[in-house]
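As structure tokens, one chain now follows by itself in the form predicted alone.
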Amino acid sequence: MRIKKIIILNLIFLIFLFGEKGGKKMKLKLPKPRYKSEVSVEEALLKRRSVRSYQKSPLTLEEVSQLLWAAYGVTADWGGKTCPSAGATYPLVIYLVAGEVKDLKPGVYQYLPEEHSLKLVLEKDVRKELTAAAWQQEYILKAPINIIITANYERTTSHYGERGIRYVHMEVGHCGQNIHLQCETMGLGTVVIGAFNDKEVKRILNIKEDVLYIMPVGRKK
């Protein structure tokens, strides 16, 4: 009976831990970002470029986190983040395809910028099937790691009406860019891809979100 107790105290606990259905809710805490670099602004506007060949290396824990912190991160006490957004109404929602990155296993995270942690979404590898669903677009598969921008759009609608579709779109234009250059500054590449079926990766990413770029990220060759 003792036994019997000590186990089902445990589930409970591990429950409370990782989260429901086998740890799909577990989050980590990602590492604090830098905010200063050796790359000024404007040396890499001037090498930013789009880069669609990578080594055969992993990427760190460490570079995963500035570059999320990068694209959406909290800059200001009240919730203000590294891109300008109409209202501050911020309908992005960042999503990590990890394939190979130090001390994470592969999967797709969401990215929470108030605790600048990730989220376990589907502990899986989906860079192949993510390639398929852009056309096979190879650089997709052969990057680490996959930065993929969604969008709430009601969060800005339901402020601006059909305007602020327009107003997504400029925001999500910020974060790429924010990503592009932040590259540039730890010796990385990457480009913006917006050809792919949006339904395949809907359903391959297991979100409920509008995708909008799929951004490959990798050590450049």
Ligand SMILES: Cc1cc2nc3c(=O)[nH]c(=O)nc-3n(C[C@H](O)[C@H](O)[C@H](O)COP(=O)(O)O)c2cc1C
The other form holds:
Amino acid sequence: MRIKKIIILNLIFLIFLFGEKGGKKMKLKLPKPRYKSEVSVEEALLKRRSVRSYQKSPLTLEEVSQLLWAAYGVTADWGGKTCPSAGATYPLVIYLVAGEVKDLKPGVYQYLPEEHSLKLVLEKDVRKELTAAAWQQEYILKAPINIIITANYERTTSHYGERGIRYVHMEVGHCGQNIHLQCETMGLGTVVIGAFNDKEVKRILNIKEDVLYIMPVGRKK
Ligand SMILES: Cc1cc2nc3c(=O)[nH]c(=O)nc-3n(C[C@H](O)[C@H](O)[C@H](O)COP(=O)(O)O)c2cc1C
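Given the form predicted alone above, what does the protein look like in the form predicted in complex with the named molecule?
Full assembly next; the chain just shown is listed first.
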């Protein structure tokens, strides 16, 4: 009986130890974004086009950091972000599908704006499955990364009821444009993809939020 108790206690200890270590390992602090660029807002607006073919070249963590910050980074002490948000409810959750990023394992990561870090969700390159779930739009597969804009509607509808749904969709537009314009300043190209099988994409990414945009990003050819 005593041995049984010791074994169980040891097991609990091991689970705690590895769980804790695993938890720490699963988060990655991103490099600080830069706030200046050679390209003006006007030039970025002028040049912005949907780009659907990319160089076969990995992105760096600095580039990933910059794009995620532009998408939904924190820019005010009180938690304000790069996107306007109805009642500052911030319903969006941004995921990174990493395929080819220097110093980052392929996988699905959640962007944590408050810490400007990544949290591993799934250690697997899902680009092929994602392409199939988006009617074979093969730029998803060819892009070194895809940024996924998802939403937790409840955060906004709990304040605004039905009207909150339209507010969430408006915010997704702001976020997508932020990524588009940031790409232009970095020699990168992207496109907003709205045509995909909702259920399939959610299943592949292993997430609970609703997916609204898939944005493949790569170097312009
Ligand atoms: C809501 C929305 C959904 C879109 N879905 C797709 C898509 O599934 N696949 C795609 O290749 N482009 C998609 N696009 C991009 C449009 O095709 C593109 O913006 C349009 O042709 C204008 O070209 P431009 O972005 O180069 O100005 C979408 C754009 C919007 C706004």
